[in-house]
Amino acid sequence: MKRILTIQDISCVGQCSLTVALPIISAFGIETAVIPTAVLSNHTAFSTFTFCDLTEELPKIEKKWQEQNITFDGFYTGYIGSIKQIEYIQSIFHSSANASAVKVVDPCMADHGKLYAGFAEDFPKEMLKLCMEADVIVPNLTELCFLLDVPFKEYSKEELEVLVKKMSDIIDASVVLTGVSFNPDELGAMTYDRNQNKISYYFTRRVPVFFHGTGDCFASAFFGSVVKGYDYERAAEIACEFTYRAIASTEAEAKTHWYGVHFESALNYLGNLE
């Protein structure tokens, strides 16, 4: 059984990062372990949480680790609390790392056009840093914008292509284009593997509600399956599919439950796959 890390924080309420990362990619059949990034009450979304930052405890861990001669197949990055702990899990990287494992960047730092609550201006520099380790990373539209240094907009198929091979060159790595949308009816994910030079899409219905969460939902899915060995275009469908079976069995509490979806009732999904 291939055992991988991820890297970030735990939110105690609120259905994202590693309350999600864990099962989702445990329901592959891989071991899944794990390094909390900040211990939040609850996540950013709602109007006050307590945020605990475990910077200093990251270059402990891995000390422990390379005692114990512990590595890794694969690496998944979600939400990172601060600028230093970029540098210390490059570290990681290099010291913890089995000579194939797979690395997937999630940059999670914004969303809507604007950084996530605590995050200054100079952290999408630091980020960008991280994605250089990647083999593949997987933004957002507002999370390209803020790597590229380009506005926020709405961007035509044509131009999103354009960006997305533009960030695939900067960081000589595959791009997953997540949030992407040319037809108000759907809803996807536009995968660029720099490998094989290819473009692809996959799109499911729009639910017509949002919740918080999705994108750790598909970013946690898509590694799973490419550790799992899929390519990174199956792996990017198979994320869509998942992610859209946890939004559509949330839909109908979507006034209650905004902070998170029910992705426990898709996970056979996961452990059914062919």
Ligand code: PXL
Contents of the next structure:
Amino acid sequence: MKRILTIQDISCVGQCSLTVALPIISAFGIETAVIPTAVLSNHTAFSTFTFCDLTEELPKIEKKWQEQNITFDGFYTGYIGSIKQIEYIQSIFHSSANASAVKVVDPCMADHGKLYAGFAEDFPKEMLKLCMEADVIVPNLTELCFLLDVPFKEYSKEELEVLVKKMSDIIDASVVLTGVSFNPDELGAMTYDRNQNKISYYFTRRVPVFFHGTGDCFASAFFGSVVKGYDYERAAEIACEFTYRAIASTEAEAKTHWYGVHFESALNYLGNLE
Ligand code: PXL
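Form predicted in complex with the named molecule, following the form predicted alone:
Then the entire complex follows, led off by the chain already shown.
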């Protein structure tokens, strides 16, 4: 069985980051190790939250793993608790990767044109350094715009393809852009597989409600699929289908369950992939 490491926060309530990544990646039959970057009472889209920074735990954990020769077949990073953690994560990538370990970086920091609460304006340029370590990144449009330092606005399909390829050139990695839509009834992802120099799209019906945490569901399902051996195009399709099912099963509770999606009801889809 493959063993991977995911590095992101624990939001105790909120259905995001580790509390979704751990069950989703496990559903693929992959051993999932974690490093929590911070512990929050709930994610930062709530009006108030606690934040316990775990930055200085990272090198201590790394040291113990080195002593015990613990290594991983893949890495997936999400919400990072401090700029210093980026340096520590780079070190963990280098000290604990098995040969051919895949690295997926979700530059989780922004949505709807704005950085999440608590991130300073210089955070995107630091996140770009972590993206440089990745084989593939999975930004939403806001994150792509911050990484490229271009305005957040509506872009045409042709313009988006130019931006995604530019991003890929800068970081020398593939790019899966989430939340892509050219038609009000559809929502999906654009995948630029750098190794094949190929762009592909996958769309599902757009559920006309916004929920938090869907990017984390997508990234977890995408990563699990890649570790299982699917190519990036197919992995993005699986992640779109999974995220759509999770959103659709939460649609009726949009008012009370705005903070996350019922991904649990979609897990059996991941266990029965062809
Ligand atoms: O789902 C992204 C995410 C992850 N972790 C924390 C967040 C958010 C989005 O707001 O606040 C702590």
